[in-house]
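Below, in structure tokens: the form predicted alone, a single chain.
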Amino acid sequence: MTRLTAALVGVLGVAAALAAGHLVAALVGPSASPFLAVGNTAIDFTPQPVKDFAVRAFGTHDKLVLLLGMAVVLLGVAVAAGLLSRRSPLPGTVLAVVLGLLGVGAVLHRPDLGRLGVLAPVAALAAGVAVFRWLHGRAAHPAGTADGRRAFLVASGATGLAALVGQVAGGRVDVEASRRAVGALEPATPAPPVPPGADFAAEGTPTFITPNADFYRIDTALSVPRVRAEDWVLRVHGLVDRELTLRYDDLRRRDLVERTVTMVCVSNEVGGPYISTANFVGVPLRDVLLEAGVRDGADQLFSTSADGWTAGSPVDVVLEEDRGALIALGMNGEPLPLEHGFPARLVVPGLYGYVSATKWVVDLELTTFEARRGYWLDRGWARDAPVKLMSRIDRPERGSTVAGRVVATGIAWAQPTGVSKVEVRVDGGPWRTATLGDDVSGSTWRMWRVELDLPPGGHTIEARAADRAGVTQPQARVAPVPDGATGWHSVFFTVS
């Protein structure tokens, strides 16, 4: 057998693995594939400071580089296996046993899957075994023959295209199908119309209303949970007094109420990109734990992820009756897109994402925070993240050279407070007060634009902002773990 042969055996081998295991999670778990399994786990499992420095470094793109990583090593152990294996198919099914061993320890750890999940990494397994021994077998002999190598170039044609099928048949939930048949979620209760004075983006400020397209996106989620409006249930037990099934369509009937919110990821660095604003559609999430009926001794509302990702947002927060927590189902005019949480999502303002954002949301258990720990607080993250006060400069951009008249923009923050005022100070000197755009709400971010007169040469312009309270945003830097990043943004620029 040649060197070519065996690695195409090994990597068909495995192909037709993946192609397995992913057919069969459709039917038991789309999370049970054992790419995402132990993609998943991997990611459960890598040290808190690697996380940090993959969402520094590849931001919303985290995910993919994983994957892609994952697919090199992959193929790499499959051109090793073949290679291993010309003389005989013992190193290759020893290979291939082990990764479906790891395939089915990954799908037992995860926590959104049933026993019946382990059925798709031992589909993975067999199926492995199986092509990889037969297709050895073909090319071994009668190898030396025209007509053993088109019996080998056939059962190879056959086996990639199986195992192209059972990859593509695998996905085929159609979630947007069901996201498009929901239509339009009118508001009884509209949020007030946007101020037209209430953005610089002409000037470098972003646009007050974040586009579903811009919005960021920080989670753990390796693949997006695949779940049709149809088939989605949020169940609410737990300490309360009744407990509450309810469906899309129950949702949906209610009275829905549209708010504007500025949402903020906990690992955004000082003058960090992850924050953007939309208009919200959704069920009060106070009105829905009212009527659950929430007992004494609760204080933690532990939300559950379609993935089995979990979070814990203090009760006292959630039922603040001005908060405006919602059992989010639309964003920005239409039903939530897929990777920012279809069906149905929380979105509670003034906490930061990681205590409060729950995407896929099923499950609402009142608990106490004794009792259960959400997945950030066993990664050294705070138990209480409540957004903290912060201004970013937009423009000038760092490193940028300006000619003439310098006009700084940016936004500021302080939910649920709100941004009283913003101040900028160039090169060390005295602070000069910012223009601020229009109010909207104190759960939303706030626009300054501020102009300057400045020699030519390099310059440092830094911000800070106060809120309505009287707080100024403090100077010293502090990093984002274990509840946020405080400091003043500066940024370095020459005027030409």
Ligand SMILES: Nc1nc2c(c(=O)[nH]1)N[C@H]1C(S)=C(S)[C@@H](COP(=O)(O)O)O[C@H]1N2
The other form holds:
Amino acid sequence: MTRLTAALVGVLGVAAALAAGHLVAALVGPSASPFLAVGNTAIDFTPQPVKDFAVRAFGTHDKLVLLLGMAVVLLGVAVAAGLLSRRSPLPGTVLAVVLGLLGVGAVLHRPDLGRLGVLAPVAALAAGVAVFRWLHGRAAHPAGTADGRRAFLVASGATGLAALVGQVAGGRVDVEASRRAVGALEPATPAPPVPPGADFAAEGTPTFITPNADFYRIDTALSVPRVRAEDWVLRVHGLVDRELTLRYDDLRRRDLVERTVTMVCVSNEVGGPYISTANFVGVPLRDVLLEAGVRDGADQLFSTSADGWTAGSPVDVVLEEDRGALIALGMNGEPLPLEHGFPARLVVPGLYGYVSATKWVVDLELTTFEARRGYWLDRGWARDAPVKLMSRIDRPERGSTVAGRVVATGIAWAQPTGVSKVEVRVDGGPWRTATLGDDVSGSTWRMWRVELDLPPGGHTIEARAADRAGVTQPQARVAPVPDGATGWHSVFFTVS
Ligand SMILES: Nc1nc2c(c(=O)[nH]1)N[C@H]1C(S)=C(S)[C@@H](COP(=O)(O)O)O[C@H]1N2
Ligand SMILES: [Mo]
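Moving on from the form predicted alone, please list the structure of the form predicted in complex with the named molecule.
Expanding to the full complex; the earlier chain stays at the top.
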């Protein structure tokens, strides 16, 4: 057998294994797909500093980088398995079994899969071993003859095609069709329109409402959970007077409300990009919890996603009438995009996403902070995580050169009370009060703008915000871990 043939046999064996696993996973739970299960488990086991590094280095592409890395390693293993097996199929068979068992282990480790999930990597193992041995037999046996070569080529082609079909067919839980069928979610109570003076987008701030395609995205999901609206069920249970089981239609038939809310990630650095604003449409979370009847002693609302991710929010916060916490179904005039939690997610203004904003939410348990711990709590992050008072400078940009008069703009946020003032200073000089954009609500960011006359040369601009309670944003720099960054954003730029 030539080296090339041997490598091809190895690669096709692995392709067949992945495709078979993927196909079976479509039936027993998409995250059982062996490649994804191994990837997800790798994420769970990755040490926190490495995760932080990956997010810093690759931003929201961190997961793509992981998948590509795994694909390269797997390709290497497949080629090696083929090359080692030129004389006998034994080494490749052993490797296939080891890889399969790795998949079984990964699936067993997933919190979101029942025992049936194991069928996917078992199918992968069986298909991998069978196809590898079959192709090996074709390649080794009638070596050299034209007929033998043709038979091997046909067999390889058929395997490649079958693997492709398995991979494509496995991915098709038709959640896109389900989302299209949901159609428009008309709120009975729309959000007040955002006044045109709310942002300074022409001068460098973000638009007040972030388009869905630009909304920041943070989650641990390697593949987006694919839950169809018609299959979705939300269970409300635990320390309640009566358990509720809510279906999508139960919720969408209610009077929906629309609220403009700014969401922030706790891992946002001072000056960072992980903040966005949308019009969310949904059902007040408070109403649903009051229907269930929250018992005394329940201090935590523990929410679980379809992929097993969990978050714990303070019950008193989510029950506040003015807080406006939602079970959201829609975002900016559409059903939630898949990456932002379709069919349903939680949105709680003023709490960082990791303690409140569960996407693909399927379970709400009223419990205590003693009894259960959300996903990020055992990974170094705090239990209590209200969003911190913060401001960011968007213009001038770091390191830029500005000609003539400088228009500085930016954003500030202080959920749920709202921003009352933003001040800027240049080169440590006196503070100047910026003009604020029109106010939308305490649950959203507030944009600011100030014109500065500066001499040519290098300058450093700093900003600080104050909230409606009169608290001023603290100067001291604190890193995001464990409960959010603080400190004044400062930007160095040059006037020409
Ligand atoms: N199921 C699930 N929900 C999740 C997360 C997650 O990893 N899984 N991440 C949370 C975090 S840390 C943040 S900041 C917000 C981000 O929501 P977005 O991706 O829609 O911006 O979602 C939250 N909800
Ligand atoms: Mo986050």
